[in-house]
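Take a look at this single chain in structure tokens; it is the form predicted on its own.
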Amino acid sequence: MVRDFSLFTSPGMQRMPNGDPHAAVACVHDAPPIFYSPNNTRDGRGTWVITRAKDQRRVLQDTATFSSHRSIFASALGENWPMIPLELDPPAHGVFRSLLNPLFSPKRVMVLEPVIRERAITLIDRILAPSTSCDVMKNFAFPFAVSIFLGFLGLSDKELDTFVGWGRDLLHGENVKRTAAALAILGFIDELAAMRRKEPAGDFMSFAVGAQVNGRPLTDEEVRGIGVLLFVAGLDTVATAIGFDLAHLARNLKDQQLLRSEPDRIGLASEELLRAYSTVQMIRVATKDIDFDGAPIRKGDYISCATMIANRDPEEFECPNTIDLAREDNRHTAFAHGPHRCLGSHLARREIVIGLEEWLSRIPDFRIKEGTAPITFGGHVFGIENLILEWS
């Protein structure tokens, strides 16, 4: 049941021009539905790899057997505290999820929509004024997605480049850079929490330091766990999704024209693009010995539920490697599944849809600039480093 596979080192996972890590990883569906990979984490640990979407849902739903507490961030510092609520298991998870859910509800996101759209328009108009070409990741995707999230947290975007750099080093950097980024983020969150305790500002961190659970204020570690999760979550994944989406549309002009001529399709199309270009691997930790369809999982083993694998499952999706922008009944797991499903999914979806709507309505027919090639890579979080587009 052991297979030479890794989201970090297998063919197609390295940084490369015009790479397609999602197509490369889909090859695991030729293998058994569960196997052991001896090296499938950033720090070189082995994981069981669950390939079928229905089996990943079993794992993600069973929080008693598969814990979400892996200390993904804290481990970079040699510590073991959880990001909250992502790395809490029930019943504590439910307590904090109930506290935070109203801040990320569809109703709350609707209130934010005018601000999100204005930000997209401002950035695109700034690109259009002097040029017929740009690096989408540098000039649009990251400034757009990250500034929206910083605004949500009550932070200005003056240090946006610094924050994006921390996120890049934390999620994609080598160990030394990862630890340095984690320390920088931790120091920033702790300092911000201290400031908001002294002078509340009506923003998210002010809410966190003033909140109560079970009739008591949050501890410093709980405030830190919440602040770090939300800060890190907003630095990379939405921008990366927009990058992969625009790269697809630049290469597939029929799809670009379809969404340009029929913008009402963008919402449905964005779900298909989320499925086809999912970016996150979720790790669970076995809480006890268990036989999982013949696999002898032992207490403490890591279990990989990679969204980019589940969302290319031929048992779940007809022609999974075909990007069909009209695909319906799209049960993708780009935002995970079960109790730990992404808290910010409603906000992320609206950012992606609005970003595509405004880009397609303002930028003429675009393509990848001749002589350039987007650099993509695999890993714990898949990414696209650059995307140079041009139009006339």
Second form
Amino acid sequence: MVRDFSLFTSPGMQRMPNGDPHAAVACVHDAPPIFYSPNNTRDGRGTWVITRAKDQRRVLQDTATFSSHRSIFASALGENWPMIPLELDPPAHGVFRSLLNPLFSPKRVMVLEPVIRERAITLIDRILAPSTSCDVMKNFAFPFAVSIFLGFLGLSDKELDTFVGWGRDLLHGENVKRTAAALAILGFIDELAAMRRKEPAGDFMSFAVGAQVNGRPLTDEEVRGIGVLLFVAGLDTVATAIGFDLAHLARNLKDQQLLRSEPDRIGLASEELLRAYSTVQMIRVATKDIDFDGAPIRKGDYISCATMIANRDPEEFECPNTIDLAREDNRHTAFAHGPHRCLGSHLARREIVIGLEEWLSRIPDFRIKEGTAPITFGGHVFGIENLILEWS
Amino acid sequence: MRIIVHKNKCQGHARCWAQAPGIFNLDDEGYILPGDIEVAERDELLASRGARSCPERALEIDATADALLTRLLFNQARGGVK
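Starting from the form predicted on its own above, please write out the structure of the form predicted in complex with the partner chain.
Complete assembly follows, chain above in first position.
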């Protein structure tokens, strides 16, 4: 029941050129569907690992048994307050979720589409004009995803590089860097909230400081919990998805050709790419002792539901390690299950599809630049960096 | 065909709506409206695709009503319900 497996230290999880951490992680399906991994968090704690999609669904839908309250951000500062709504459990969770859902609904996201598209086109044209090569992450994926997100928050992208740096340090840095980044983000969010309290600006933070739940305004800690979550959640995820997607298309010219000649397929294909290159791991805390298919989970134990594992489950997906851009019935969990389903999923999906559409319609046949190798890594959030593409 | 909507299971993935926006209606938060959905015959393929796209398994395809109806009609054509 105990296995030497870790998203941080197992083979293929380290930073490496031309790595494929998703394929590496798929090996866990040769093992029992649930096991204990003694070293499976950043700080070396053990977790139960749930490998099957249907078992992860069971965990993530059962919020009474499997709590989200972990204060993962605050703990980097030795504090204890929740990011909201991510680290709240129902029923408190639902109150905040209902407050925020309308801002991120599918219909609301449709309204943003022209802005998203224009941003993609501007960035790609800027790359195309002087060059036949670029670093996708630095020149497209990050500036694209982060600037849309900053626009949403009502912030200019003047400080985009600083923000991206904070996100990188927070998610992937060592302890000292992580704490420094958490402090910087916290200071920034608190200051922004104070400014919007004094003078509302019609942006997200103004909404948060003016909002009411249960007939009362939000507390400072609640505004902070919401602000920090949105800031952190938007910095890394979409850019990373676009990076993995373009790396796949650069290496699989047939797939690239297919989407280039039939752009109508990009929507469905992007779902398959989300499945195959999921990046996020959910962790829950057991609220009581429970026997989970023979696994003796004890109160306080961590339970890992890694999307990149569930999405390679052979019981859920036919030939899970084959990337089939025409795959139908693709109920992948890249945005998780249950009440904590990614709040930004609809925005993320539109950004990914529009980003791929505009990239493919403007950049001719592209490949990984000779002599370069994208660096990938596993961990709590999978990632890719240094993706240098070239075309002629 | 009828789609049974388990509203309490819906978490707003909106994959059904992405497949068939004319069949699955969402509220202002982006979650499915309550109430089962009667699907016209011409929409059955699209509706079943939408139902099968739900990651939470909140949409259930109810074929029993159709089977019942078919049987009734079949029996009626033969002179009444047996």
